[in-house]
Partner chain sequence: MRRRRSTGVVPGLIAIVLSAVVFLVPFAFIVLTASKTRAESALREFSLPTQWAIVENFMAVIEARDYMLLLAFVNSTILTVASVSIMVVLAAMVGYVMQRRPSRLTPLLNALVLAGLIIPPAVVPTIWVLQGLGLFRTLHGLILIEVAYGLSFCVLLFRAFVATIPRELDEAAVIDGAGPVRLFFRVVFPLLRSVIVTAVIVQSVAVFNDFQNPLYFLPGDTNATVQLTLYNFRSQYTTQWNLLFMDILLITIPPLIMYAFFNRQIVAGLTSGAVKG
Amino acid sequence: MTTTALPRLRKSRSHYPLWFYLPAGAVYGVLFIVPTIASFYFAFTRWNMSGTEFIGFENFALFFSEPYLFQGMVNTFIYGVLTSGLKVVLGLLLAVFLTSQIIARGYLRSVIFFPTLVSTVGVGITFTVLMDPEEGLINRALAVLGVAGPGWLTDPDLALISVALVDVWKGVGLATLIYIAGVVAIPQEFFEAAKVDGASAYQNLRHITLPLLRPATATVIVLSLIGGLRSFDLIWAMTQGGPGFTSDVVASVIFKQYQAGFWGLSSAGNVVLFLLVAALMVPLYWKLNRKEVEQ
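Will you show this chain by itself, using the form predicted on its own?
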């Protein structure tokens, strides 16, 4: 082969793998890029089935004048931080437990991960029945123990927290799976050397497991926080933002506007939510990854 043919061969090889990206790129473009661009366009219009009318930033002004928007934003941050924090802590503890030498380890892993596969709406309806203050199984079990169960979904102070706990129950399996993959990937030589030095289980966890699980922790934080900030289906299935507006989040406020027929206004709300999540998660993702590189 001549030297002049080498660049041509390298060029043809460099373009060949790109064809494998086309199917995924087409699906991503149709299901994400196109709807995102359309949402940005409709956010500046007053539209319905008969047509559209460009009105500039009027929808955004109306959206920010929504009387319960501030409460919805506060609830969104509380929900996102609470669910993300609990998934990180519980996922890590469960992963450490499920990678130890215990009986029926594989079965327990499948049990922990199973709720992730169940429909979110189905989980919401099920726990709505279980958390019923009068006939719910949870309060009946507490009554047997002599404890008066609260109104999990009817008490304004408990409704959002109750839904968040159900979200953690459903989503902790994915966090656990990510942490298990991280724990299994840690070379055993580190633990063997620590055993020779007389390190305890706590010292192994603190000085070996936790530092080497930083990439897994960053992944769990980012995924769970994005999911928490964008959460809608579980909240709507369980409380619909109630009682009153005490468990409303930004996504449920947007949906109520859509239900009322203000489609352009709800599109503007979607744009605001998208920009809000991006403004929070991009710096956080960059900071977490930079810490991993520095370590």
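Bear in mind that the values here come from a model prediction, so they are computed numbers and not experimental data. Basically, rigid core = biggest C-alpha set you can superpose within 1.5 Å across the two forms. Positions refer to the first chain, counted from 1. First, how it differs from the form predicted in complex with its partner chain.
Structure of the form predicted in complex with its partner chain, please, following the form predicted on its own?
Since only the chain itself is given, any partners or molecules it might have are not part of what comes next.
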């Protein structure tokens, strides 16, 4: 593509001045790139009110030796994988359902989507009240059905998963929407051809819809994994990392260490989060792209 466009390009190059990059580049460079690079230096220092002191890998060693920091890394991984996995599965099922012949499709699509636009902190506070072990609506409803509801946010084993479920509640609408766009883009000819061959509804789904939704799946996984791994607002609004530090993620550890004045440790948290995101995203990106090429 580049080679065919070249002769014309040369002629008109000056009409697309490079200085158009400057204003955006200045803001982005100063406020995003510089701090990102600086974090790789500060992560190796003991940095607080009194100054910085180079201490090598000590901050990172803490992340692996201190349970309250290590738990955050494990939780970030669990949270990211759990939320994006659930969003893929539920989003796909909802999209297939909402593109079939049912009544009230428009209403259902809107209802599922609109939590995406609502304040995360507002949702967090609301669900904190709904998930209260005794007074909460969820456990009261379960009690009516004769089930003793768990302490959603007070049980150390459950708190992180409860927050992840609320994250899915809020974000599944976006995944559904992306999948719906993917389903709608599949040419009807495929289904007509399959009909001639006598394919069942399941075979349609398995051999036409699913393979052709791969780009949509890639988008959903990448978006929800990026969002899930750096998720802070919802966790902070619901549990603040508690009980104890059982629902802490790296993003909340960064905030806590910043508030406590351990700026070097907080920056190391950023580097850890960066490495965690990269470790998951790079192979995923490579794999998803390669599969597309093979098609």
